[in-house]
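The chain below stands alone and is given as structure tokens, in the form predicted alone.
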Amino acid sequence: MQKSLSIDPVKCTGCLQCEMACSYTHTGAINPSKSRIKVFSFEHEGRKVPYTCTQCSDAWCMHACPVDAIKLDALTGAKMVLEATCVGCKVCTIACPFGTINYMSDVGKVQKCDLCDGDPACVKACPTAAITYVDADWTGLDRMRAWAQRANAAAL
């Protein structure tokens, strides 16, 4: 059973615990600018929304990478950036229709959510359960994929 992150923006308080947990897990330091999940603030709506890679089944980032630095983790379904292979060309950032791949200028590489090997730190850190890790069929992932396919067809 594939699992994916499910985000309920109604439950998000904007506490940024997810960003801090993510950055700490991946870098050993609390530095939200290094987080692979971002909390966007929609001031006019009075809403905060966590957002990260949706792990698309037909991952455009993975197919666009000219050096094959993004590989599928068969266990979690995450599209993993192989930092040693990544050349920092940023083609994947352009290919991603959701804008969830980040370029790290300090190391000249990209990063994206890797689902923390199936135990996402952001989920454990979220005090309101705005972020959960559930069966992928329950998250609306198929609707996102269908939207991405329509967007791709329109671009052609």
Given for the second form:
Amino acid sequence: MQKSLSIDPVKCTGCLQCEMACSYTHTGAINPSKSRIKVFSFEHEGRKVPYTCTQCSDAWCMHACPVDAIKLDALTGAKMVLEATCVGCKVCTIACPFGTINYMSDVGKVQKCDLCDGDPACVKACPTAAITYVDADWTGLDRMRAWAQRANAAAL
Amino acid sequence: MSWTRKILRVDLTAGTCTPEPLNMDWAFEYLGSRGLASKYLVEEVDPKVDPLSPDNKLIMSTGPLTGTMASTGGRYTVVTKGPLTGAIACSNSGGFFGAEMKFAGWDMIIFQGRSPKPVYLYLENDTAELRDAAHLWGKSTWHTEEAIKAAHQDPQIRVSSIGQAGENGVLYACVVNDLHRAAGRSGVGTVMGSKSLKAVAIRGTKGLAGIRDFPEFLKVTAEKKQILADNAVTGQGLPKFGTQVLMNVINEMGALPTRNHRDVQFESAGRISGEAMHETRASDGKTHLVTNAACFGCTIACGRISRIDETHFSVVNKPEYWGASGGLEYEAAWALGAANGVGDLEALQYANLLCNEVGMDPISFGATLGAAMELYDLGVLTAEQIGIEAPFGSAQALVTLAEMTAKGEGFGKELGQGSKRLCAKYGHPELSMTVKGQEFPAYDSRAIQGMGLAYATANRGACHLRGYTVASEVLGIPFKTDPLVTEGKAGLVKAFQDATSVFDAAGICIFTSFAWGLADIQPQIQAACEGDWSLDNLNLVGERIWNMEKQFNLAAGLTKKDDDLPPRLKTEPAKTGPAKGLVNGLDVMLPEYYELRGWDTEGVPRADTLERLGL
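Please supply the corresponding structure for the form predicted together with the partner chain (the preceding block corresponds to the form predicted alone).
Now the complete complex, all chains and molecules, led by this one.
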């Protein structure tokens, strides 16, 4: 079964444990500025929204890369940046409609979410289950269940 | 590791920023944050210094767990000599600023001297510059944060700043970071203002690699987070109701100081409680509370984010206050509400927003207003003097006087000097509900006896965050004690004070102590830091910090008479509730406390105590 990250902003408290876990997993240091998942704070609405790559099937970044440095991991569905091949041209960062692949000026390469080889660190770090890793074909299952429950309650 | 081992010294007089290595001998003796910054202050500042003179210093410091995955590991401390109290001032704050300082590669920033013109410090990793802040002077903390982010074209900068209160000499001005988190008490923002330092803006992209044993640290911090999640207070009560979970509980105990401590129960407590914040409003069909929110790294998430009622008289035609923002937390709800007899939740939130915006401590402001309302009630102060009718319970007076204090207008100037100076000026020093000149927080010590001793002996003046025996006396954490008796409280207060010193020095939030003991933070510190961080040593570190602060105060000229409560709490019995008929038994507890501390009968640490602690 292929899995996807599923994000429920309502549950996010903005603690940034996901950013710490992501950056540590990929760089060996706690460094939210290097995190591939970002939590956005919309102060006037009181909302916190974690956001990262959704791993498009027909990925703009992959098509745009002139040196084939972005490859599909067939097992997880993640689009992987091959750092050794990446030349840091940033065309992928222009191509991505969502802004979730970004340049790192200190190493001259791009980075994006790689789903941590199928065991995402952000998911394990999230204290409120705002980020979960679920069946890619059924990311709406929990919402369906909640509505089914309401429908059932209304029928009783 | 876990310290970055680097501090930044900013000489505001000379306009220079100079890196220095952290004194690691001191780090091993005082751990970090509150402990380590206080050590630097004690070593570098004459205790008799005028707090608002250039010779005072202002230190912002992280702890070794700041900027780590340890739950709540985002705190930083502001240490200085306080203008409200003349004692050592030490206020800590959450939000995201402290972690950013660490990620930029700094343990601590020491500000000394006084800038000839308003400036802010811009710190981007190794780059430190003082920038002109003339255009920010006179502006709020909210405006300042927004303007600095815009000027640097960097929305990811974290900002800590003072508002108009800190510029205008309000003696309980805060340093506010991330819009609504504050190093709130004792006037640390006033000192910052006296140095013409408007703000500190930090962007840190270096990160923190220096954890001594990363795999062990990840394992132990995950285990300890689970303890917080499984605990009824940190896992359920605080996320749902915030600290406001206490309003009804403390009121029922007859421990909610009301109308300047005339009463111990507030008839409208339910209307300003955490539960009330969840209720649907008639005016707009919304709840006051929007959501809970976390500071950096916090897995409790007690913070309140609320939306004020747009139709409320305080904010009509003021859309800048209509968005979601921080509050109400319990202490502010109490100080702005019960302390003045005001039961209007929306008015309290407006006053609270003003406090965040202009950077002033809502506890000291609210409690000072309570004293003014009592003076008004007694006929000592008139509506003409105050500028408005100010009976207990008047939401209009609360709102108007909060605005006047924020702007430094009229009678607001006098309120800005705090309760002690106000009551003394009008001939009733006995009505000032303060210790060492700092206003009480939200627990009446006639009904929670241990808190009387904790207030009287807190080194920064009356404070609930230095020895929160409410945990034991009310909530039964870590064990239940009878709140109405004095027996055993000296030992309880000492144990809480020493342990709290370690929590603060580590860089984590004291609210973890509802679920964690020192034995829970010990392995987190040990996994992160080199050195001996055994439980025995941590206990010693906590006691050492406490005694060091005490010695500073003694050298500053404070004496046993400053370890005292206002006469009201010792002579006027509680009128209602479980403590009806009781006064606080400080005079019984204090000698026992001095003895347990290894201090003489005047509250001076004995030579053998100092030697044992390496002081």
